[in-house]
Amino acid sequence: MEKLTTEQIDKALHLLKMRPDSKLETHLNACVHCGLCAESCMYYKTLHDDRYMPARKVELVAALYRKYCTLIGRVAPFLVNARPLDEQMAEEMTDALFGACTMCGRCVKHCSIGVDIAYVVHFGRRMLAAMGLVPATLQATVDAALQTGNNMAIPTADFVDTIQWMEEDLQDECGSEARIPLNETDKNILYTLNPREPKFFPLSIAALAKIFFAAKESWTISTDMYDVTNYGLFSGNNEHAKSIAKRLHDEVFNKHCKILVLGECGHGSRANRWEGPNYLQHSYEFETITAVELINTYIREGRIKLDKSLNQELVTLHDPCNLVRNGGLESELRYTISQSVTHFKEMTPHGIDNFCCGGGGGQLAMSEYNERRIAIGKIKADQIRNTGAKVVVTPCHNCVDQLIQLNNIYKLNVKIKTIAEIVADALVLE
C-alpha cells in the first residue's frame, strides 16, 4: 500500500462525517460482536480466518467511526478500539471488504439483531473508492461501461452481427416472422442484456427472443444502451453508478417504451430496479421488472404454452442473492421451474438461506482474488453435487459464469442454464 495523501484521507472521512441519515451509525453501534454471523459466511467457513468474519468487517468501519465521530474515540481511542485511517487500515479494508465479501447478505439473515452487514461493507467500499483504492480490474470494468456503454467494451458492429446471427437461427426454428428487433421505437418493452450474453452466451438471447415470439410481445433492444449491469454498485463509487443507471433510464424515453425489462442478472436487477431511483433521487416514470417476473406472467396468463416433459433431466436451482435473498423472487422462480421441468430437487440450504455462488459482489471482475473465489465456491459445488442434478438453472449471468468455472474445476458434470433457456426448451409453439 502506497502512502496515503491527506487529500485521499479527507475524501474518505468526508463520507464518514457527513452522513445525511442515521442508518450507518445505527448498524455500527448495534453490532454486539457475538460472532453468530461467522458460520453464515463462505469466506470464514472456507478459510477459517477470523479477519473474514462478517462482524470483523463491520468493526473495521466502526473503528474509524469511533475515531473520527465520537468524543471518546478522539480523546482515548485505546478504550474503544478506535483506529486512524492510515495505510495499514486501508490495506486491511481493501482485503476484507473487496477481497473477502460478495455482499450476498446471508450474514444479515443470520445476525441475531439484524445488523445490515452488507450495507456497512458497501459503505466501507465507498470510502475506499473515494481514496482511489478500488481494485484495478473492477475499476476497469466500470470504466469500460462509462466509456463504451457496456462493461465488456463490445463494439456496436460486433453486437449487431451477433444479434443478426441469432435472429437467423431463431427464424430457422420459428419461421420468418420471428425477430430480434433492434432500435425500434414505441414498443411495449425495452429489453436489456448482460454483455456476457452477446460475448459468450448468445443462445440465451435467442431463448428469450423465442419466448417473446411465442407471447406475441412488442419489444426491442437498443444498441446504444443494452447493458443491464452496473459495476458501480460494487466499486462503491455512487457517481459512476448513477451515470450508468441514468443512461439506461434515459434510453427508455429515447425509444418511447413503456416497460424496462431487466435481463437475467442479479446485481443488474438490483442496481436498476431498487438502487437506480436512489441514485437518480426520483421514482422511475415507467414500470421496471425482471425477465423472471415477465416470463412468470406469460405462463400464468396463458400467453405461452409449456410442455414440461420436454425437460426430463433432474434440475436444481441456484438462487442468486440479489434476486432471491435481497429481491424476494423465491416463489416466482420455483413456479416457473415447476411449469418447465419434470424432475426438480432443491439444494440444501436453498431460497433466502442459499449460499452465494461466490461470484457476486464484483468478485468475477476482480482477478486479484480469483484463488479465493474458486475456493469459497466449493461450498456451492458440494451443494450441487449432493442434489445429483444434471442441470443447474439460475437467472443470473454472473452466477452462470461462476458456476461454469466451478463445474469445470470441481468436475460436477452438469449443464448450466438460465431461466429463459429452460423455459424455451419446454416451449410449445402454435
The other form holds:
Amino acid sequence: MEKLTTEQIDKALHLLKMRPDSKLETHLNACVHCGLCAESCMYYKTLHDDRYMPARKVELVAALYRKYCTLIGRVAPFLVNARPLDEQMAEEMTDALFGACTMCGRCVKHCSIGVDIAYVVHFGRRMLAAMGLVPATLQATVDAALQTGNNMAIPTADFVDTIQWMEEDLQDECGSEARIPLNETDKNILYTLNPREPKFFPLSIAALAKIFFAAKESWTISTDMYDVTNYGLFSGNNEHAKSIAKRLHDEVFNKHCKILVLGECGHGSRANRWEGPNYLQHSYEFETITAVELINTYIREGRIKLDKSLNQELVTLHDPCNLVRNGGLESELRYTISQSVTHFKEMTPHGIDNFCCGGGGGQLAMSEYNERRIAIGKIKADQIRNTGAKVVVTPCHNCVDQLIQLNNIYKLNVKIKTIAEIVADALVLE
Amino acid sequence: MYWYHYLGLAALVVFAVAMLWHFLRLIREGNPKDFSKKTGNLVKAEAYAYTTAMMPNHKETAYLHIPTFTAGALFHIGTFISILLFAVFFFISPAQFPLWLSRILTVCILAGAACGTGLLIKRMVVKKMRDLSHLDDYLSNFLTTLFQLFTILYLMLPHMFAPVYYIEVTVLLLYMPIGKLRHVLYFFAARYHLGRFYGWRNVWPPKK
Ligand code: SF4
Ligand code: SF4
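Could I have the structure of this protein in the form predicted in complex with its partner chain, to go alongside the form predicted alone above?
To see the whole picture, the full complex is given below, headed by that same chain.
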C-alpha cells in the first residue's frame, strides 16, 4: 500500500471524531470480546481465520476510536489496544471490512451484547472511502451508475430493445393489451429493475409485467432512471449514495408517479427504502415499497389469482439479508410462496437467522475477493442441498447471481427463480 | 467507619460520576434521526430486545456455546451478588451475617469466581481468544474475579480481610469506567439501539 497522506488520514479521522449520534459511540464501546460471534459468521466458519471473526472487524474501528477519541487510549494505548491510523491499519481494514464482510448482520442478531457489527463495518468502509481506498472494482460499479444512470452502463438503446423484445413475448402469451410501458407519466407505479435483469435475466421483467397485467396495474419504467441498485451503500461513500438515491427519488416526480416500487434487489431495496431518505435528509413524499410487498398485496386483495398446482416441484426460499433480517419481510415472503407453490421446504436456518448467499455487501462487484465469496457460499450450497429442493426462490437479483454460480460450482442441480417468476408461473389469467 | 470504608466510598463516587458522564454523553448525542417511514412498533421491539431476544434459545452465542455461556452467566451472577454485598456492607458488617446465609452466598460467589477463572484461562489458552484480547480484557476479568474472591474472604474473615477487600473494590471501581467493564452501561445502550433498528423496520418482534 502507498503511504497515506496527512490529508487522507485527516478526512477519515474527521468522520470518526464527528460521531453524529449515540449509535456509533455505543457500538464502539460495547463489545466485551467474548468471541462467541465467530461461529455466526460465514467467513470465520468457512475460512477459519481469526481475523474474520465479527468482533475483530469491530475491533479495527474501535481501536482507532480509542486512539483518537478517548483519554485512556491516548495515555495508555497498550492497555486498551488503541491503534493509529497508518498503512498497516488501512490494509487490515480494507481486507477485513471490504473483503471479508457481506454486511449481512447475522452476527448482530446473535451477539451476546447486541453490538451492531455491520453498522460498524459500514462506518469503517466510510473511513476507507474518505481515504479513497474503496476497492477499484466496487468503485467502478459506483462510477458507472453515477455516469450512465445504471451500474452496468447499459446503453439506453440496448435497454429499450430488450424491453421491446420482452413486450413482444408477453403479448404472444397474454394478448396485445399486455404492455411494458416505457416513460409514461401520471401512472400509479414507477417500477425499477436491477440492471442484471435487462442484461442477463430479461425473463424476470416479463414475469413482473405479466403480474402487472393480471392486476390491471397502471405502471411505467423510466429509461432515464430504472436502476434500483445503489452500490454507494457498500462503497461507504455517502455522497455517491446520495446522488444515486436522489436520481431515483427525482424520477418519481419527473414521471408524476404515486408509488416507487423497488424491483427484486435486496440492497437496492434497502438503499432506497431505508437509507435513501437519510441520504437525502428528508422523508420521501411518495410511498416506497418493494416488489415483494406489492405482489403480496395483489394476492391478499384478490387482484391476481394463483393456482399453486402449476408449481409442483419442491421449492425452497433464500431470504435476502437486506429484505428479511434488515428489512422485515420474513412473513410477507412466506405468504407469497405459500400461495404460489405446492411443495415448500425451509432451509435450516432460515428467516432472520438465514445465512447470506455470500454475494452481499458488494462482494459480487469485488472480483478481488471472488475466491472467498465462492468459498463462503458453500454454507448456502449445503443449506440448499439439504432441503432436497429443485427450485430456489429469492427476491434479489444479486442473490440470484451468486446462487447461479454456487449451483454450477457445487453442482446443486437446482433452478433459481425470483418471486415474480414463481408467482407468474402460478398466475391464472382471466 | 474506618479509613478503608471511606476509600471504598470515594471510589464509588468517582465511579458513579464517570459512568454518569458516559450516560449523559449518550443522551446528549441522541438517537440517529431516521427519515425513512417506520413500519414496526418500537415499544414492542425494545421490550423484545431486552427480554426474549436475550434468551439462550434465541442466540447462537448462547446455544452454540453452552459451557461458555453458562460460565459467563454464573460469573455475572457472582459479580451481581458481590456488588449487592458491597452496598450492604456499609450498613451491616459481614460478622453480623447468619452463618447459613454466609455459606449460601459463599457458594454462589465461589461458583462465579471459578467460572471467571475458567474464562480467563480460556482467553489465555484458546488462540482465537488470545488474538482478540488485549491487556484490558485480562485485567477486567482478573479484577472482577478477585473482587468475588475477596468478597468471600471478607464474608468469612471480616477482621482480617476488611482493608484488602476495600482496596480491591477501590481499584475495580476506578478501573471500570475506563476499561471494558463499562459495558455495564453500554450493554443497555446497545440493546436499546438494536431494538430501535429492528423495531423501526418491523423485524422485531418476529412474526411467524
Ligand atoms: S459476540 Fe458481540 S460482544 Fe461478543 S465478541 Fe462478538 S461482537 Fe463482541
Ligand atoms: S455482518 Fe455478516 S459477514 Fe459481516 S461479520 Fe457479521 S456475520 Fe460476518
